[in-house]
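Coming up is one lone chain in structure tokens, specifically the form predicted alone.
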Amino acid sequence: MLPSRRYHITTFGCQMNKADSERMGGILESMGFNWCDDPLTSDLIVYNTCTIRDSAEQKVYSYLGRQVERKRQDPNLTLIVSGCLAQQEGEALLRRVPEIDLVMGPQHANRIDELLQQVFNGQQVVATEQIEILEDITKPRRDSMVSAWVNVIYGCNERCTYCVVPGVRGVEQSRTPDAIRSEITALGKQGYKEVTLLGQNIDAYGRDLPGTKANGQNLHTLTDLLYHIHDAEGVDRFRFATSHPRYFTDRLITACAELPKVCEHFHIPFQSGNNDILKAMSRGYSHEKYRRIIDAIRHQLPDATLGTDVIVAFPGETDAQFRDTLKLIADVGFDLVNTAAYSPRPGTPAATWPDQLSEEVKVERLREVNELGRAIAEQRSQRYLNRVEEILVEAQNPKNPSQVLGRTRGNRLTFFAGEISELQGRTVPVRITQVRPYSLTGQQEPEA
């Protein structure tokens, strides 16, 4: 064991890194450390990175630079660059900053604590190197006492074009269904409320587990393994991302429906509304597919709250094109759109051809999606006015210690007065009193 040291982890790009931090987390404190939240007064950093597009690199590396200026005055902080970045960029990032202690990609999250050991013995490590991932047995140090992320497969399989994922994350290696069930039970008895099942593609899980199968039907996907786990006393919801509309099915849809625990929230990245986009990006579905999945959840599940991603200005779009991406996203009516231009990445097909377009067509672009995403947000709000909605409560509004908040099923963010010590892992009847496009406001109402 080691003295007690301050450390802190800041945390880069998508729910799977955050998840990935919390496990680093759990690792360290079961090392001694203790948890600092101010990264400049901390005795051993962690920055986990994402490389999907260049602004987050480019963020890792000033933050980087001003901890390469204290570790010049105290030998001693130790200074880490897990995920995506680090994969990517392996022994290269130390030569650019070679005050860095180790590197280490993200299917080495639960080795933090051996490459450690390397490191207080005098090394500077570099582990990019692909692994088989080990059945997650450590305990993460949680942000939340609410809701928890469970990983039920890591890695991806697909190739599409513009993406460094599969590069960096390595193929998918599913858990079990039986061992995804045992950690969500843990948690149920721990007094979490809410799990997230996360994927990079989480609808590809189960397909490289050997075959377990029933009236010839396999039983690992991720609908069974929704019914599978729906049972797991003490969890009140459960939630899962991201979809990827290649894979996705009415099964699921329907599982969805009659699950009374599992969310009526799907996030399903379209990424373009132009059929030849889509080709170039090899998503391996037509607009026209996609809008069929839409139609299907309607269909079961009238009110589901709907998100995406869409990127804009991928190589070769002409103005036709992109309005075709506005087009879907009018038509579909999401509560929320993420939005990024195209970034070329290293080592990926897309950055290498020819028709890159301009900086101002991507900055243009995206302030039109942008304002089209958050009008039709605000639409969609307006359906919550006045309605009653059950709020799992989360925290304290941090603006505003009156309030606490919490989310509805749909995932829609909700404020209201409260004391967060009597209501904290509750669900409470709210009504809707003020809609906005990305949040509520709402008072309690008298439970039944």
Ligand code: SAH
Given for the second form:
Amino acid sequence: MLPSRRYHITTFGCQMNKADSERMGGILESMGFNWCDDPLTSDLIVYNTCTIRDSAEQKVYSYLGRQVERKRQDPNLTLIVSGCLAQQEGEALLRRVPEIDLVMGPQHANRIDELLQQVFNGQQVVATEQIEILEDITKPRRDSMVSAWVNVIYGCNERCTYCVVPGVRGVEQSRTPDAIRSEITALGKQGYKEVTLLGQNIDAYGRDLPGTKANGQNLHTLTDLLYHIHDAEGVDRFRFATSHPRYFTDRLITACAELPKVCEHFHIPFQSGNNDILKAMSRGYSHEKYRRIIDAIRHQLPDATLGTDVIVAFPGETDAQFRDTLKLIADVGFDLVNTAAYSPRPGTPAATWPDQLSEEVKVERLREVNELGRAIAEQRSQRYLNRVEEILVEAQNPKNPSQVLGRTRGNRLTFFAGEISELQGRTVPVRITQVRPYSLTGQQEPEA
Ligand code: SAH
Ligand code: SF4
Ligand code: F3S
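Okay, that is the form predicted alone; can I get the form predicted together with the named molecule now?
Following is the full complex, with the preceding chain placed first.
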């Protein structure tokens, strides 16, 4: 018999974690648990954690503190810490917070049922060993009814000197093209209209798969995968993230240009605009190579939207090197720049280097890069003014119920007046009347 029935999952971190949470939610529901919005009245709590920066880690500990208080009053509460911090800390997490029932790394997300049974049998469980990720048979509990994440490759084999991800997500494991295709086909049947393919380094897709060919095609690159899944019925849009400049190919751009459902939207982190810093980061490309990729995209797809991630104040970064990053942002003209000040992470080489920069430098560079990123995004949004964009409608605007929200093919959030019951999941033409750095407002146009 299960001791409790209401569950809540709080998700920290990136899209991989969101996808894992949806899978864990699906499994918990198949075990008879019911979703509860309020973490403070649920009987089972999952904190699906992130450890990419120290701030992400500290946030988890502060959330955990509240549940520990509850658990002292109510021993029937089940407390689970999953995800990347769980993997990084393992048993140490139990020593620090003995109230936790289950510590489970991201590779174990699909086994939460099995692990919970051990908890209900009275054990305190740590599951952080490297394993082969099992193919899922449970349906995820997806947050959106329109747009779905689909993992194509787990883990990362890169060794960027600042990054915890390879340590906590393990080595690359690609799913087979057929497993991916059948998941997408099922999503199309269930009414999902948009699929985002996920991987930490999605361009590495397929390189760990055995060399078999299905239907005479080589299906072992991301590009081939796009051709393989493209005709999935019901799905209107595909996206993919995250691209790595070291492996990004012209063939991929051509596939995006040729395949009508693949959106003209790229997320390609460059991290630094300076070659010495890129080298110290072990990124495996120069800013010149990065610029060539952008030129090739703009050549084939002039209106494509471009997103990126950058790290400022990496150990030893001089002011002039930081300016190279600003220059690259301004030269390219990104639609979205995710920024972070360098944060030393356990077990990574850069954390041990002596030339760490001060908090003041981090704060100041972050402020400057954010200001530039926002100004450029605002400029980029201008091009939408008065244009008619195809908007895939996702949901009601939570801040204004007379409006719905959706996205352009380029992934800009767009609001317009409409009735969600009529519009959800439909792609409609919308004339853009107002632009902001990261969102647009418009009016629905009569359909041709
Ligand atoms: N796989 C992706 C990014 C994964 S992590 C890639 O290779 O680009 C997401 C972002 O977090 C990174 O792009 C980087 O900008 C940031 N990040 C990772 N480690 C960090 C650290 N130690 N300090 C600050 N930012 C970091
Ligand atoms: Fe981290 Fe580099 Fe892998 Fe991205 S490619 S997840 S930054 S190690
Ligand atoms: Fe964070 Fe893990 Fe993603 S560390 S960014 S949740 S891969």
